[in-house]
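Listed next as structure tokens is one chain, alone, in the form predicted on its own.
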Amino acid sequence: MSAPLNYIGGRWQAALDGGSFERRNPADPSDLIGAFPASKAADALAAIEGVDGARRAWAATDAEQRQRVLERTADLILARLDALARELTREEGKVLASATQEWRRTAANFRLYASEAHRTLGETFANSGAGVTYSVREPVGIVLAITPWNFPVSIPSRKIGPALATGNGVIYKPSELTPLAGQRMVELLLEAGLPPGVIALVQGYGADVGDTLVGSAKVGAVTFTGSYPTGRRIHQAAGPDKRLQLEMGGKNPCVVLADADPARAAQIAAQGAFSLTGQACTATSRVLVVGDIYDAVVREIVARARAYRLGNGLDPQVTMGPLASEAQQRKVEDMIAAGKAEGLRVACGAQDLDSPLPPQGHFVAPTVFVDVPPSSRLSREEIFGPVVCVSRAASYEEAIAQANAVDYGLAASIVTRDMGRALAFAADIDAGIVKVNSATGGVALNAPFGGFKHSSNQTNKEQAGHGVMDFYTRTKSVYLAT
């Protein structure tokens, strides 16, 4: 395929009523990705139909299928990676070197996914009376991913690969900022022998698309990553019969110990802040410094921060990217220019950097606030972006509270050489990612992903671990008499 289109009852169209919008390299605004379909209502229930009369073959396809077309997928995946990962870079904006490794990742996903495709297993239960008591699992029937811009490929295979393992039929809407990513995956599936109509890619942006969407009774379940307010609005308009996984947002601490080497706590920080251009739900957004290393910590934050070279990600010499549109580009612009007029003090921004911003596109440069105030809206507020705030605090109780007092618990951080305190900061912190001496960012494909409060819905963990395929599947109790 090359014209942007929709994937809707098994062929590829144009949006019901010809709309369409324009997507732009955020690095070059004038190197134009493609005008792809603007869907609306009548789209989406155009997928929905379609996929609703094609997923119950695939699901009386045997698990051996199934695992056959996903590591094809994932074939087909590595057979063409460095062309995949050039034009991700085009798209969302990440270096090559990030871009390259997401579609690693995304095929891994799929393999993984794939060998779980005969693990959907049921049970026999002890039967007072005559016959047999037994569980099965079958598929919830069309599962709708919904899935962001930042990890546009690895976040949605490990949504539709669990998704297809288990026999679904799936219903993709990507962001609007990377539809070509969500195009490339539907054309890799549909090769690797996924059979027509069982997936949907809806293309666009709007709530009616969204709603429609959320709000079909014959849609089960809906798998979704993205912003707490989107998040809160798909979980009204879902219902209660419908089963819901909501990956949010973070604010998420790194706490540095007295005993920490300040080089060390530093690299782990500015890691976590600035890779992926801030652009990453795990993102350190804040670091929590105890004891009088904390000047030495700021010194080789901002060292590290003024080092990046920005520009486009395709250029082997640039190390961090631009944000991925200039909404985000406006955001994070207006976030730094609220904590000037608070009065905090910047350590490093545009004007600190070892090599200058680049003319043109959405970018950023790294930016450190230092002696931050827990009340400070940088302190509270997601900000997804290059921007880091390092504040103080007088004890280790101190820093658990200022890390623990936001509304979000995806990820946290602790760098310390006592394992002790290590060990007291995986159980004290409120977080559902906890990490000792590495970056929050980062996290294992075959290890539970989620978090608590605005961070996830906390229901159904997403990516791996036990019971990470039951989101996929329903229970059904059954007594056998004869």
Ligand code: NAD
Contents of the next structure:
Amino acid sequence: MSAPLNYIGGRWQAALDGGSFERRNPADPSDLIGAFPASKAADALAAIEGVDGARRAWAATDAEQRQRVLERTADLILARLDALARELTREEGKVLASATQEWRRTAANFRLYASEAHRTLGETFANSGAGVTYSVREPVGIVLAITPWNFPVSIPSRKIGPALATGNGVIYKPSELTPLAGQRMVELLLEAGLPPGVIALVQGYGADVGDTLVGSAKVGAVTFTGSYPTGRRIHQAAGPDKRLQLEMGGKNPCVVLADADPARAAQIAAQGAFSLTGQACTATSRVLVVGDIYDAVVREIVARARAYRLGNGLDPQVTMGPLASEAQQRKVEDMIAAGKAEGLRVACGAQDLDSPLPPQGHFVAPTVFVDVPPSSRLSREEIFGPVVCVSRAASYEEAIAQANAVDYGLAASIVTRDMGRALAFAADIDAGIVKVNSATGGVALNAPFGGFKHSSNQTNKEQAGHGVMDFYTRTKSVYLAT
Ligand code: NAD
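Swap state to the form predicted together with the named molecule from the form predicted on its own:
After this comes the whole thing, all chains and molecules, with the earlier chain placed first.
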């Protein structure tokens, strides 16, 4: 591994003021991942200047060269899959199978966007006068990608991939919780042949560099994935003339109808709630059960929650990793405490697990709250941990009303044998992703991905679809007369 550095102006370098921050393994905080540059405004400005100097040459390369760089990046990832996945587990905490799957998806994203390099198409228009009128799509210039820690390589790949395919320069600001994954991504792209300077890596805390990067007139588009409060802040810093893609949080419901098999419903709900330790924007946070299968569904969810084995994700016996940081652990523990203070009943918590919690690391037990009213904080706020709230609904209509009574609208699922109801649900629910008889989490490579309300600003949703490529290009209309 190279030393943990920023990559700015085609050179690996420390923060200009020499500042650094540490990242530690969340399953074992005595394991130091590294000390990374704590960038400040001066580093951000240098990154902007560096990419601005290199981007035009990249925009002028032919599509085949841009395609090759992205394809080679995918090849390198697959050739080193095991080592990359182990490193991701060590840094972020997710179990090895999830880390492996994430790097695989990252390679697949690069391949998908490699092929898009050839599809930057314009149009010609009927013209009443002499000559020809046509439109061209050109890169927006510099794309700023700001990303979270929970999918620290696959989310960046669906921003950096389309940005580079269409000839943009990129400033990449990874999460301060996954700086090593950020560095790996840039190393791989450079090894694959990306010319020096076309990408800049700015490590550190968003609050230190965000306003400088987002507010720069030289940055043509900002693509952000993270929490709603940060998205709001970025929206303010960007001003009215900046192209912005904001993909944010969720409070995702799983509705279980009375005709569902309780075991299957619980499997779908528990998978949605507890995969990735509940740290997915699409995680199931609320289970709304209609009818008298409620107790059976709760029993089955609790049985699944108890059976998780928590520990270091490199251990093949382990089925749930830690929270990504001490701050995340405290946040989730505070929400659990808030639920208990409201008088909510816990059907499964730390004392109920079949295997004990590890003595060190940022672990929180899978937790099941039951009979949670819609007015509870736990029913409304994103928790981002392995906590699920089960509630009763008297009817399908009441379940829909509860499901939609939150500020977010990212993903939702329904478990039922009644396909008529399932189709009605797809129409009635305020969510950008609707699942029928499968968990809220887990999305296709080639379908648009994003939510409604506080979950997204609705600008050319991330991941596949024509809208993605539109976000990374701007249209110019040319009137040609001889
Ligand atoms: P976060 O908002 O704390 O941070 C995200 C990124 O923004 C980080 O790189 C951070 O350094 C940066 N940042 C922080 N302050 C900034 C500022 N003032 N200006 C510019 N950048 C700033 O989010 P997180 O804790 O890393 O991730 C968890 C959140 O992300 C959850 O809310 C989750 O639902 C959401 N998320 C959404 C999706 C989606 O596709 N909708 C996917 C994954 C995660």
